[in-house]
Amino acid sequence: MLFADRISHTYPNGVQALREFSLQVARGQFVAIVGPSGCGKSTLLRIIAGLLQPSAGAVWLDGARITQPSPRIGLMFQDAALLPWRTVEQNIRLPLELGSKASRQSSHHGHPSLASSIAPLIQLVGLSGFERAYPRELSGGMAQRVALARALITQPPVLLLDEPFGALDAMTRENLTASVESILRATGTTAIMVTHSITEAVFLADQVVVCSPRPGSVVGSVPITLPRPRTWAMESWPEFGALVGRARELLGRTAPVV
């Protein structure tokens, strides 16, 4: 479904972030990318999202080359970036409002399906009862649930997650990770996530891709064969530990020689 073909990128200051990074993602697959800090993971996501043009290589989605941001690709970042003057429901609704701006200009009735499409999503992300709450009234985990719902409201076939749980405490992080696993399974969304947590990557993904130090390239990948739905009880399974160990071994090979 999605193919990043030998992506290289050098910033204007001369820093080469990526070198011939290739990635293939099947429809409905969850791919996690792990690697050392500064290895170009976030640069790769920005290129896949169409926010940044690579110096070389190309990204293809269903056979069409990505050259600009697409409504078919959703984004979720470490910072929820909610608008403080909008309620939970209004923050989630924002992409729909932006997308239907032209049609709303020609009609005073707005978009008839907005409320009906938001309600099931709010329930899915576990925010029922908080529709009219403002960001200042939410915990960090709840704010990220709003950000997830906002990213999914346009039903994008692909969701990119850039360390979405990085700023959360350990317990909130585990709870939200488990929620994301079930939500993406329910929606059939194809996902690519970058994370520093190998355990998190193994828990969520169908495949863990290990990235070299900058300039980032693919060192290897680990297929994750754990059954779904997944729970954190699986962390004590020998298979889980073996998969984490395999990813950690690949990551160890990327350590720069001192």
Ligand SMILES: Nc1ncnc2c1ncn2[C@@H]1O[C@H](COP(=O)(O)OP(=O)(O)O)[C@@H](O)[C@H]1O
Given for the second form:
Amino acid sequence: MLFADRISHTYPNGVQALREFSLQVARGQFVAIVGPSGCGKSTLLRIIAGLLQPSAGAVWLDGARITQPSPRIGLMFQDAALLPWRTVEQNIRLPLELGSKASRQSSHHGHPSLASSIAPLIQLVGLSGFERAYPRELSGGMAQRVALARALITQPPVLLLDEPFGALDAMTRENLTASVESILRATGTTAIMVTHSITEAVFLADQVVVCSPRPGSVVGSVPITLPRPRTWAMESWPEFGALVGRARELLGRTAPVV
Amino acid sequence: MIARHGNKPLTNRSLTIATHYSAASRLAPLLGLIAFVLVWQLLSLRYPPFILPGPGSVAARLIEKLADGSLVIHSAATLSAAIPGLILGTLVAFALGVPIAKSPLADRLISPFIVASQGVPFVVVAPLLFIWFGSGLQAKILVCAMVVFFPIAINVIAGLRSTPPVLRDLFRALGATPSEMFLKLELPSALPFIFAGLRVGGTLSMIGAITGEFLSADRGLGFMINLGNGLYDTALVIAGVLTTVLIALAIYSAIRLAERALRVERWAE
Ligand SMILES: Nc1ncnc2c1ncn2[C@@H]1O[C@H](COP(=O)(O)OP(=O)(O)O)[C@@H](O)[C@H]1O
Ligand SMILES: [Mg+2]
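Could I see the form predicted together with the ligand next, after the form predicted on its own?
Entire complex below, previous chain first.
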């Protein structure tokens, strides 16, 4: 279980990004965080990832406190962040090449075979045939698929996604969202995703957490009761619309809707 | 402190010969060359040869110097200062540029000297080097290294600082060690900058070597040009200049080839 306990963070320039933000995510659960831009969502994810020390509060993963980056946590950003001099396959393998052997070993949970042969992973994210392509030859959606495969290759129990579809067009976005839903369900990965899109949050999550304007704290959350696997056809269900409405209402309580 | 720069390597864009040629753009330099020689020929008809010899007499002088072997000897002498000078300048550029890029303390400590060094005209410093190191090869290599050092160092620093923060986060999150961070991320990210610096430095290395030879030498292209000057043998002077330019172009092309071999063009988005 992942537990963010009353996280507050003030940057050295005096900007308070987070105030007592608490979050509990059960194993295998998908939590989506929505909130006005600048409310500290990226800051929160960087703290959970161990990239940033919070001014106050602590993050616990299965009872161990997170104080530095851990191979048990995978990351995906809005930018695919691929190395342009590496092929798709070489980019996906990057996590296996970095860091001490010990920490890499401990990160291989479940199926270590996946690390040695990445073909199934490439197929899972829909990149078959593009193994030898370079990032500049890929569309934005393809590049994010590479980033997803790279995040999954070490089989981290937790995946953090910071607006991973933010820069994509609507069609690509729906496509990729559906892929991510089925992939994370198949791998049983715990996920925390930040997104601008309430619809996307409802589609993917077991729980949508709404964040207040800066300094960010939790306003409320909406449990998502839709069955899985999710499909975009559900968007027209009354239940889907009601859930989006509840999340939007929570969001509206905190700030004027723009 | 040396300022941060944007994401473009620091050379004049027009200096960068494009990677992909179309047939028309392939012909363009040739047409330019023909026009240049024509204008030169026409102009030379109006002046006596000791002021402006025509392309024909310069070519004759070149062939003569090639035939008696002296052009090769002079070129080899100049290159024997230019190439080690380029290598030495590059090594020093890395030795100072890497710490400057990585540590704010080193930046404040070293950068003022680097910037100040560019204010010193090297034609003035060069004689000092000859006093300290004698008039041999060493001093010429040092002059040359001084000339090429700056553009390479500036690009090494800008290149190492150009690593996108999101990639830095990624490497940290993946538990990269400091050496992995440098070798697998920062250095490859910096390659387009480093090659831009090397292209400028490589071309300048010939100027550095020739300057050294102007001050003190008994052989080399600079010596040959100086000799021609003294004898009012303007055709010889121009032949020397042309040879220098051709060798500088060859060095530039060799660096371009290395860049292509590493396929640095993949870096561009
Ligand atoms: N490195 C930083 N230094 C100072 N202020 C920052 C830094 N990063 C973010 N901020 C500020 O903190 C606030 C929250 O930023 P962020 O976490 O990126 O918000 P979000 O991801 O929700 O849009 C913003 O006001 C932003 O300007
Ligand atoms: Mg953000």
